[in-house]
Each structure stands twice: as structure tokens, then as C-alpha cells.
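Below you'll find only one chain, the form predicted alone, shown as C-alpha cells.
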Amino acid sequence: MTKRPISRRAVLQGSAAAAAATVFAAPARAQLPAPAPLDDVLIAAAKKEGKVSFYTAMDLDFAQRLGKAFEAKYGISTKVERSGAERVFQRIGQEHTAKIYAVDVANTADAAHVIIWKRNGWLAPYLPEEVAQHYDKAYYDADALAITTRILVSPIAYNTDLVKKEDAPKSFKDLLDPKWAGKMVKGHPAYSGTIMNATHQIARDIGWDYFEKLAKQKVMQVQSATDTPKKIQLGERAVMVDGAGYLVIRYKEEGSPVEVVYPEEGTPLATGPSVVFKSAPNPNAARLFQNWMHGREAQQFLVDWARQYSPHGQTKEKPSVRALRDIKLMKEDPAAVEKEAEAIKKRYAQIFKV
């Protein structure tokens, strides 16, 4: 029998009533768990377990490369389970409800998920020493239950073989021009955490009536934020409404005819935190993976190969990539997304009939 997806409402049943105002901006406790050094004791215990299970919303190619790099360094088998952030969230909820504890570490593109996992008491505190030293406190939880692994932006993009630079859209509102009808592709908030956050921010800042107008433009709907860049890269659509900006940058660097547009209204932003689960079947390997993934080596790999933004203070961006500080950004609000997610999905589905 096929399992029905578990909604956020269902996952919340039985959990504490009070929610944090935001994921990482909640008032700190009197004593933050002491930063944990990367020592031989942890490495030996992790190697004895010999494996780690990583559920992630990262694009599959990068997630697998990350897992292989960890395996090569420590000899610990890394099982990568990749899906959209909303599907990762649903799967973890289903497994915990059934008392199946298979996940060690999870990364999501929707920080609102951490609010729920934290409230349910599912997370284990762990603060790597390097994170305490080189991350702004805004990028890790006040109780050391989550760490921002990557910072994602969701810009507009276009295929330069199909759209001249002078004709390219400069704003979200430009996409309402009839000339783009039948030529655009967009991700779905019921699958992707990046798109969930982008949808929330656009609806908040521009209005739901914007989506009602956009729906009349015969927009192709796909699931993941990683699907939209592929559609413009292949020339199946001329313009990407939202999606993984880092993939557009990667495709462009590989020679594909694509270009990023940071919209005039502001570019949606999503932080992608990672967590260690209290029920992790390989707790030491989980902590070692969490430690390594947020160290300079893995974070620089994220910047250099994945082309994503890192919260690690010592990573270096390539000059060809626009710095995050130079992009007009919309404001992420995980607490609002956590409260409004089901309503966002429902309203979006009604507007786009998907």
C-alpha cells in the first residue's frame, strides 16, 4: 500500500505548542553546548560504526560528490538519500511516526522544517568547534541543534540562445508581459523548500495577485528547484521564474547558453540547515559528518564546485560570482513559512491548477 504524504500539521501533533520566532534568531539559553573539537576519539568511534545515512535536498550530483569526499577522507560509507526538501521532511515524519530510525543527518532547503523537528524533540545538540569559531551566530541554532550548511538564492534566469540580453526580463513583473506566455518554467512549493520560501516571499512582498496573473501565462510547472535550470539549459523553455541559481551559474561556466537575472523587486533567499537526529543509528559517524560538512574543506568545495554561498567565514568566492552582499535580497522568514506552508501549497495549487 502506498503511503500518503504526511502534512506539516500531522507531524506537529503531540508536539509542544510554542514555536520559536525564527530558527536561529531565538534567544540563546544561558549555556550554549560547548563547542566540540574534531578529535581522535570521535573519529575512531565513527569509523567503528562505519557508515552514515544522509537525507538531503541538495542536487544529487553534488550530494553524491560530498558523500564520496567524506568516504575518501575517513573510510566511512555514506548513503545519500536525495529528494526535494518537502519530500525529505515528509519521509522523516513518516519514519519517526512508524518508529523507523534510519536517518543520521539531514539537510533541508527549508529552515522551517528545523522549527518542527526541534519542537518535536527529535534533534541532538552538536556544535563543531570550527562552526563556533568561523560562523556568525545567525547561522547556527541557539541550542546547537542545527547549522546552516548553504545559502541559496532563487533568481530569474534565461536561455541566451532564445532571449537577447536587451529583451531579457529584469523583474518578476516583467514576466507578466504577454511575450513570455508559454515560454516559462517554474518550480512547485509542495516539493521544493527553495521554491516554498520563494513563493512565500514573492506572495508577501508582491502579492498573491501576482501569481494569479502569472498563472495566465501558461507556465510549465516542474517539481524541484533543480529542474527549472535544466529546462532552460536544454532550451525547452526560454525563462526560469525561480529555481536554483547556483545551477545556472554552473551551467554557464560549463558553456551552456544561460544567464542569471537578480530581479529588481529582490531575489528570494533560503538557508539550508543540517541537523543530527537524536535517534541516529550511527551517532558518532553522524557527528563526524556534520563536523566535516561544516568545516572549511567541505564548505570551500560547496563554493568552488556547487557554486552555492557558504556561511563559513574563511571560504573564498570566485570573482565571477556576484557576492551575496551585492544582491538585493528578499527576507527569509522560517517561522512564517512554518505556520503558512499548508495554506501556501493549497492556494498555489488552486491558482496554477496543479
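Between two forms, the rigid core is the largest collection of C-alphas that superpose within 1.5 Å. Positions refer to the first chain, counted from 1. Since the structure is predicted, the reported quantities are computational estimates derived from the model, not experimental observations. What changes on going to the form predicted in complex with its partner chain:
- The rigid parts compared between these two forms meet at a hinge, and of His188, Tyr251, Ala238, Ala270 the residue found there is Ala270.
- Superposition of the larger rigid part on its C-alpha atoms leaves the smaller part rotated by 12 degrees between these two forms.
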The other form holds:
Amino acid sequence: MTKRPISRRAVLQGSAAAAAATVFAAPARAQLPAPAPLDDVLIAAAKKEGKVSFYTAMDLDFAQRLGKAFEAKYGISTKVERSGAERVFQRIGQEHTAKIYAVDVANTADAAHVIIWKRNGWLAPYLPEEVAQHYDKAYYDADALAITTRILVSPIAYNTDLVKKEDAPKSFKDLLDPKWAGKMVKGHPAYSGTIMNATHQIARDIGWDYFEKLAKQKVMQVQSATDTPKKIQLGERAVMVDGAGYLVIRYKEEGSPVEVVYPEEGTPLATGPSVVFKSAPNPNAARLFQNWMHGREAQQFLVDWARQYSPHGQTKEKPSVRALRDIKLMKEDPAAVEKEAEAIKKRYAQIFKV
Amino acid sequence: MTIALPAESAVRRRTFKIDFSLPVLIAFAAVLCVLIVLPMSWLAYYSVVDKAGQFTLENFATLVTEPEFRGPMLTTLILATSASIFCALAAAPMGWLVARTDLPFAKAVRALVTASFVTPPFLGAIAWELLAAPNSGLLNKLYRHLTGAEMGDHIFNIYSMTGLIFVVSCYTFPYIFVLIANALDRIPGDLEDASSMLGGRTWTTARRITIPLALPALLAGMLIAFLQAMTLFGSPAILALPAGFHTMTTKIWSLFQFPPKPELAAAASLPLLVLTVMLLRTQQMILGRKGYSVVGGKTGDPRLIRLGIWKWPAVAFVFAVLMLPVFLPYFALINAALSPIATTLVTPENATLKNVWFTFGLSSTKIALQNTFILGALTATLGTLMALVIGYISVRRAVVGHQALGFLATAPIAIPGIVLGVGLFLTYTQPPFVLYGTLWILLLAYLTIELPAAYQQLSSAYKAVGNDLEDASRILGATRLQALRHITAPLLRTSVIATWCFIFVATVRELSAAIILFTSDTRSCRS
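Return the structure block for the form predicted in complex with its partner chain; the form predicted alone was the one displayed.
What follows is the whole complex; the chain from before opens it.
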């Protein structure tokens, strides 16, 4: 970038807040329940239940560690069921339809799921005190039915052994250069919630004709947003078009030759909200878990270990990584994704032939 | 020549000896119906309704008119046909060499084929990704290292149709090998001796006696290989998307992504079922026209052909074939397990046990392993038992409607796992069978999935045993069950043990796939 906007930082901050604001587009914040403290009454009631079941789309390693940390702190046995976001969604749907209530708390990577759960009336309102104090209102639902637990970005990234820093792409448009033909890897929106959101945002902001041009570049398709960072880490492809930014950061910190690029057009964004179910078999343990998971300790663990972004105002990012507020973000629109998912998948399959 | 005893003539004996066969047979038929007809009915129901539950043929229309379905169908046909041909080309000579010649290391070869058989197809695909991905694959790195070729040059590309056919063949050829080797093991030496006594040379004997007797096994094996390749999910799940196409199984799977379309998935899996039925009819025609009873009574051991100077070329051929499904992939996997980055060669400096600890340190892995073994043993025991009875009913035509039983027992082979899964879910989450969230639903799933193979194996064993001995025992006054216990069962012992092991192994490898694909997204770099 040669011409910088005068107050770039201010612009970026504005865009980050605006981006997040659409996540829980609020009609009126009338029915917000009173913020609930994490106190001895809750802990005692939760301990009496003795167990909690957590369905999540977080990566297995982190989800297990989170469960263990909760177990160690409160002595409540934590059952972690980890699967892809769409499968978690599907499973909960099937269970509820069959009147099997096994899930206490769920965390998804696709905010559209919350819209559907909410519409079905399956969610219990719960607002932890710390969320009310330290979370931007954009990061929890107007009726306190869902709280953003983690924020994922889907940047561009490249293998530094295969691409020199000065040759690296700086924007999505750069990827249309013929020199990248046959060298890129990309996730698939029919398999990954993160990529579905990214596809929707790129198509809306840059246009579908961008994908039509990109498809001529012989792009390698993989399923998951976690597969693209692996392909560039291995050197199988030089550049990833989209995928889990936190994995690239994690690989880089482990010493792999990878580097993140936040594209000039804006970086696609996907939030991962958590919910407590009305039908939770362990209602108190569920609330304690939801409360603790969004507290500062667990959120800092999310930042430090999972390398994902936290909505908690007091968490600290490592200096080597660009903080969320300094990244120009695209706007997430779960309501639109929920409506258009079918059409997006169809059009994408026509363009990329898979 | 057989003399079947009409049931009526045993009436006199019924006064003091009750024949339990009919009730037993009916009970098993009922179990089979619950196991297979229920989920299949849901499948059929879903294929002809729309989202609102109204009757429609729209799903099938979509299937035929949309290019997004026509492509995968064609791909799947090409894949299955080529894989079964390649498998036959590699497995038939190997089976013959191992069973009928004095090939050195024949036992080791059988063991190694088993090793490729127990390898989950998705794991094989991951291993071949590590070996033959165009840029990061070890073999391509080696090629560039040896020739000094540019980055981007490669000799193998696993992300292609050829690559997928190759990997699928690697893990399907044991089906043909095992069937052929077993058939050749069973061919009595007498027939070949007779041929050579009458002046037939080695090759004449092979051409006129051995090959015709083994042909049904080859055709049956190719059929199984075709069906396996057609319904295989593990390998295409890893390779098809990067290669830029869908097979029917990955397409059906993608229909279950959000928002799921079970109606289309049901409609898409019905053509697979129809094709299977047609192929099975063909197989029955081939096998049914001629009698292949080769175990009638006492027979001599098969004679081994001396390979002479061809001995070592034959060994080289066999081990070259085994490189592909066994040696190279396992090398790549072990390397990946110990290396910080999967496609970097391990050296003493960079070796790490981090990946190993990651996998075995998780408590969920331990529980999963335990459950896997319990389920495997249960499924194998129940499955063998059911296959024994159903095989008997349909081969001996013991009750009216036995064809339906044989068909039902074979049908699950064409139901992709995920479609069967949804069928099972719909069936077993509502009364009268609420099994959701227990190990039992997995038991049912794997019992259903493994039944066809078990049934195929045991019914061909029944066919090989022949009716004569059993009929003789019944003429002498035994009931059907007594004949089974004293005549057929001892003769079938080896096949029963083989079938039990077969189901156990197949269940364990399928489960491992389920566990890894469904609980972890860390597969390729953590191995």
C-alpha cells in the first residue's frame, strides 16, 4: 500500500466494531436478564449435578484441554463431544427432534446455527456478569441467548520457503496474477462453516466474478478451513486463499515457514458463539461452564493456546501477532448466510466444478 | 447325484423328535428384516418425499438433470471398473503363485496381504498423499533430488483420477486375492493328478482344470472389488476433492452438510443399490449354471507347481506389488509420526515423539480403543452367526422366500455408510427401539455393514461343501439341525473362523475411520 489513509487505525477500529455489530443485530435490548455472578450458590448447585456435556466445533486438542481445566477447577466431570460445526448442529437437531436431551452447552463455528436454534426456542437466556462488563454488546445476543466465545479470521497465507516476502500477495486481487496458477489451495464452503462465511463475504464485497477468475487459476480444493494451513505448511501449495488464521499463527510460532497476509480488501470473519440449552440435563453445571468459559481466565487460555481471537476486553494478544482491532475486517452476516447458504454452495460448485 | 428327502416322509419320526429348523429359520429372517428393512424403508421413503413430506419424484429428476450429479456417477463407474480390473490383474497371479506354486515366502505374502486388508482406506489415502502429492510428496521430492528438476515438476500426482484409482486398488485387491487363494486351496489335487495322468502338461492342466475351477472365485472377487470401490468413502473423502471431482459417496456425504438434504441423498444412493442388485444377479447366473462342488468327500492335497527359473522373478513381482499397499505407505506413516512436519524425512536430530503423545495421551483415545475392541468382537460373533444361518437358508433353499433373505443380506453393501447411518438414526431414536447414544447403535450399524461380506464368504463355503453329505445324513434320519451340527459345521470350521476374523478386522478398521474422521481434524499432520 502506497497511500495510507490518514487515520488508518481509527478507520480499522470502526470497521471492526461495525463488522461485529451485525452478528447479533439487536431489535431492542428489553428482555436482557440480570447479569449472573459466578458465585458459591451456582458452584454448589453445579457440583451437585456433578457433570456437564459440551458439544463443540473447536479443535479437539484445545476442546479437551478446556474441558480438563474446568474439571480440575470445579471437580465437575466434563464430557467433550468434538465434531465439525455442521455435524454438531446436525446432531443437536436430530437429538432434539427425537426428544433426546443430552447437550448442556454447545459452541459452534457458524453463527447462523444460533439463529435457527433461537427460532426453534431451544435456548435458555443467560448473561454472565463478566460478559456484561467486558464484552462489546455486539458479542452477545440481544436476549442473552448466545455469547461469542471465539473469533476466527480467514486471511491469506503463504509458505516463506516457496514465496519471498516481497513477492507475496497483498490482496485477493493479487491472487488472480497468472504466476499463482496451480500454486494455491482453498477450503470448500459446502464443508466448512468458516469458509461458507468467507465465501459469502468475498462474493458480497468483491463479487462473484472474482471467484470465476480465481477458478481459472487451477486452485486445489480441500474440505476444511484447517486443511489449507496444513497444505502450505507441508509446501504442497505455496499460498492459501482462505482458512483458519489461528492455525497459521500456531504453525509459525512452532517454527514452520508460514506467514499471514491480511488482504487489503478486508479479512473474512467468522464468530463462534456458545449457547446454553433450555433442555440441558445439567442446568446449573451448564451455566457455570458458560460463565467460566467466557471469563478472563478461560478467554486468555483461548488466546494463548488456541491462538484465536477473544471478545473479552481484558485479554492480551502477543506482540508478534496483529491484534483484532488493527485488522481491517469484512462484515459477518449470519442471517444472510443462513438464507443464502444453499445458493452459495450451488453457485460455488458450478464455478469450481466440485 | 443327490437325493433330497421330501419333508413329508419324516412325519413318522416327528412323533418323538421335533424339528426345530423352521422356527429358528423364521426367527432369523425376522431379525434380518428389522436390521435391514427398517432403515431401507426410511431410505425409500425419503427418496420420494420433499422437505414438507409430500410425495414427489423431483429428487430423481434432479439426479438425472443436474450435471453436479451426472459427473460423480460417471466418475464412480470409471473408478469402480478400473479398480476391479487392476485388482484382478495384480491379485489373480499372486493368488495363484501363493496357493499353487512353490513360491518362497508364500506365508509371508499372505500375511502382508492381510496387512493391506486391515489398513483403513482413508489411512492408505493419507499415506499416499504423503508419498505422492505433487509438491510435498516424498517420492516426488526424491525424483527432484535425483534429477535436479525444478520445484513444481513431479512424476506422481495422487490428486487425480489415476491417483484415486491407484489408491482404491491398493486397498481393494485383497478381496480378490483372498477369494482366489482360498478357492485354489480348496481345489482337490486329484483332478489335477487325473489330468496329468491322462497326459496333460502343467500348463494344460492349469488351463483346463485349475483356471476354470477358480474362475467363479475370480468373478466373485472382481464383483466384490467393484462394489467396494463403488461404495468406498475413506479414500475419495481424502483425495477426490483436491483432485477436483466428486464420487457418488463424497457427493452424498456433501449433501449432509448444512443444510442437509437427506431426500436427495436417499435418491442418489438408490441407483447404487439397483446396480448392486443387477451385478449380484449376474454373479448368480455365472455361478448357478455350473456345479462347483469341489469338496465332496476325501480329496488329496493340491499339488504345487515348480516355478524353476521363474521363482525369483515371481518373488520380485509379488513384493513389487506389495510395496504399493504395504511397505511404502507404512514407511510414510511412521516417518510422519516421528517427524515434526509430515513430509520431512526423519533424522536423529529432528525426531520427535510429540505426535505420538498427542494421540495416546488423550483419555478419549483410550476409551475409544476399548470400545472398538468390544464392539469388534461382538459384531464378529453375531455377524458370523447370522451369516451362517442366512447362508444356509439361501444356499440350501431351506424355506420359501430364501432368495429374499440372500438379497437382504447382500443389500447393505450398496448402502453408503452415511445413508445407512441416517436410516439407523431415524429407526433407533424412536420407540420401540431407543438405542441412541449407546454402543448398541454402532453394533447394529456395523453388523448391517459387515453382513454382506460374511454372507458372501459363508454361502460360497456352503456351496463348496455340497449337499451330498448333508442329504446322506438326513436320509439316515437326522434332523436338519443335527445334520448341520455333525456334518456341515465341522466342514465349515475354517471358513467360520476366517469369517469371524474378517468381520472383526473390518469393524475395527471402519470404526477407527469413524473415530478419526469424526472426532479430530488433526489427521494429516499429526498422522
